[in-house]
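Shown next as structure tokens: one chain only, the form predicted alone.
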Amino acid sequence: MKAFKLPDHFLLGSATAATQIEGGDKNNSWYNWCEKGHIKDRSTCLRANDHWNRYKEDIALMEKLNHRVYRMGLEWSRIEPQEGRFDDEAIAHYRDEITLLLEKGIKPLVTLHHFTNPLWLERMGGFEDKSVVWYFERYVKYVVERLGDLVSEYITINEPNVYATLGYYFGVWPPGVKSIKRLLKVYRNMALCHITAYKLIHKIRKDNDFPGKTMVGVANHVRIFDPYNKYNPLDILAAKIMDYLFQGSLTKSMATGFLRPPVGLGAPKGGGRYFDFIGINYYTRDAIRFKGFRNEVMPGTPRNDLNWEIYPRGLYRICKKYYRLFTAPIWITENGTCDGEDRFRSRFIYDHLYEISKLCKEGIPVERYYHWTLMDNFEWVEGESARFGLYHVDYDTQVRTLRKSGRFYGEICKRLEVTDDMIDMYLKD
């Protein structure tokens, strides 16, 4: 392990999602999914981290770790609990939270949609129904008009490919559908929602002369798809097909407005450049076999608690590839690992930031890193059992306890480097 420095302008912080931390909301699609018994450990997002009531405490935790940026989500079901009825108290609550972040010197990046829908929208078909484009536009307009003086940076949609494939192909997320035809409708509508929202956010902020540079993008879930056998031409072909179908076609469609098959054809909202940064959520690599078209894990590789391969080099490869495609600043909008005993999280953080330091030296403009996540939270179908946090959470008492990896990350946030002394303290047994 070598010491390294990050650029002076580099910004570090953490990322969360509203449903995963807030608790207390019964009006969203994931609470309904929990009630149907689909969560592996039988926990529910109704508890989560009680962040809705404890946000001041949690912002203090960010401040303690020297965060300069924070990616936070809004809960659409709180803001528009019934179709066409907006809750001014809910948006006021988010204003209070954002104001406190700014007072502490932490810049918010606001995610408008992170996997969950209001129940009224879910009953209408969610992103499967083409009317969702109009409903999403109305919701975005309400939010940006009321937060635009405080927030200049937005993610329209988080991981649209994950939302679509797990909910409409594998059927393990709400609404529990297994249909390629319906999956492709969701792909198309999510792309159109993003393009519409991108234009609208820029227009609202310009028309109102809101302060700050407007930055809008998507948090793209990007994986490395490598052939299981790199000498097998069929495995090589399968890996390329998987990459295109899972992320390539949708990412390019949303970025340019020109829909690629199987997402669609043409440019129904007009072609253009619908991103101000390249948002990358990176976690792992898949080994692809042509036989059975299966995703596997490379043999003999390190794994986390969820059996995901730990492959830091993949972050380097993805950033190089996506910068060549889109030529824009790169923000790592999620990166982290499931490690309940905190055995390897410090090394995970070191290895991935080291890859980023190499990219920066090569002139690739990686500007930000948002660690997933600040504290253990409700991890979708895994429930409370999958622990990704810099802080350990006792869900019964809601006590947050800083992990050793959290102390390490807090030092990096403060110093923008990893020194030999830090390696000795945090990374050597």
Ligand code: FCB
Contents of the next structure:
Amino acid sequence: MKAFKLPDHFLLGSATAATQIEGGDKNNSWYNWCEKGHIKDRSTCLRANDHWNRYKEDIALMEKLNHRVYRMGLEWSRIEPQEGRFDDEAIAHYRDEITLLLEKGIKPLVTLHHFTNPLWLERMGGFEDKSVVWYFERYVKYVVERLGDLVSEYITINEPNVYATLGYYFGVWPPGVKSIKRLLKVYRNMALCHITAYKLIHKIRKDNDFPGKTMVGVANHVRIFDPYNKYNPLDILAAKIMDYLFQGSLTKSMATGFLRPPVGLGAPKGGGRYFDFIGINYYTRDAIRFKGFRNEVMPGTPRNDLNWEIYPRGLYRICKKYYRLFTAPIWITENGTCDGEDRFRSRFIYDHLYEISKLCKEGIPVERYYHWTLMDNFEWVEGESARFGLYHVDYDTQVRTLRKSGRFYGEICKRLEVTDDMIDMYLKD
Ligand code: FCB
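Moving on from the form predicted alone, please list the structure of the form predicted together with beta-D-fucopyranose (FCB).
Full complex below, order starting with the chain above.
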């Protein structure tokens, strides 16, 4: 293990999502899903981290780890609890939270949609019905008119491919559908929602002369798809197809406005360049077999608690590839690991940031890193048992306790480097 430095302008912090930490909201599609008994440990997002009431305490946790940036989500179902009825108190609450972040010198990156829908929208067909483009636009308008003076950076949609595939192909997330036809409708509508929101956010911020440089993008869930057997041409082909279907076609459609099959055809909202940064959420790699068109875990590789391969080199490969495709600043909008015992998180952080430092040296403009995640939280169908946090959370008492890996990360945030002393202190047993 070698010491390394990140560039002086590099920004580090962490990422969260509203439904995973706030608690207290029964008006969203995930609460409903929990109630139906779909969560492995029977926990519910109604509890989560009670962040809605504890945001001040949580911002202090970020401060302690020297965060310069923070990616946070908004809960649409709180802001628009009934169709067309907006809750000024909810948006005022977010304003307070964001104001405090800014006071502490932490720049917010706001996610407008992170997997969860208001129940009224879900009942009307959610992202499957094309009316969602209109509803999403109205919601984004309400938000950006009210927060746009404080927030210049937005993620329109988090991981549209994960949302669509798990909810409409595998049927393990709400609304529990298994249909390729319906999945493709969701893909298409999400692309149109993103493009519409991209244009609108720029327009509102410009018309109002809001301060700061407007930066809008998508948080793309990008996986490495490698052939299970690298000498088998059919596995190689299958990996390429999987990559295109899961991420390639949708990402390109959203970025350029030109819909690629099977997402769609033509440019219904006009062609353009609909991103100001390349947002990458990176976790793992899949080993693809042609036979059965299956994704497996590469044999003999290190895994996290959820059996996801730990493959830091993948981050390097993805950044190179996406930079070649889109040529824009790269923000790692999520990266982290599930490690309840905190056995390998420090090493995970080291290895992934080391890959980033190499990219920076090569002139690839990776500018930011948002660690997933600040504190253990409600991890969708895995519930409270999957622990990704820099802080450990005791859900009964809501006590947050800093992990050793969290301390390590806090030092990196402060110093923008890993020194030999830090290696001795945090990475050696
Ligand atoms: C990503 C999600 C995030 C969290 C992490 C572990 O796919 O965006 O909400 O669940 O995985």
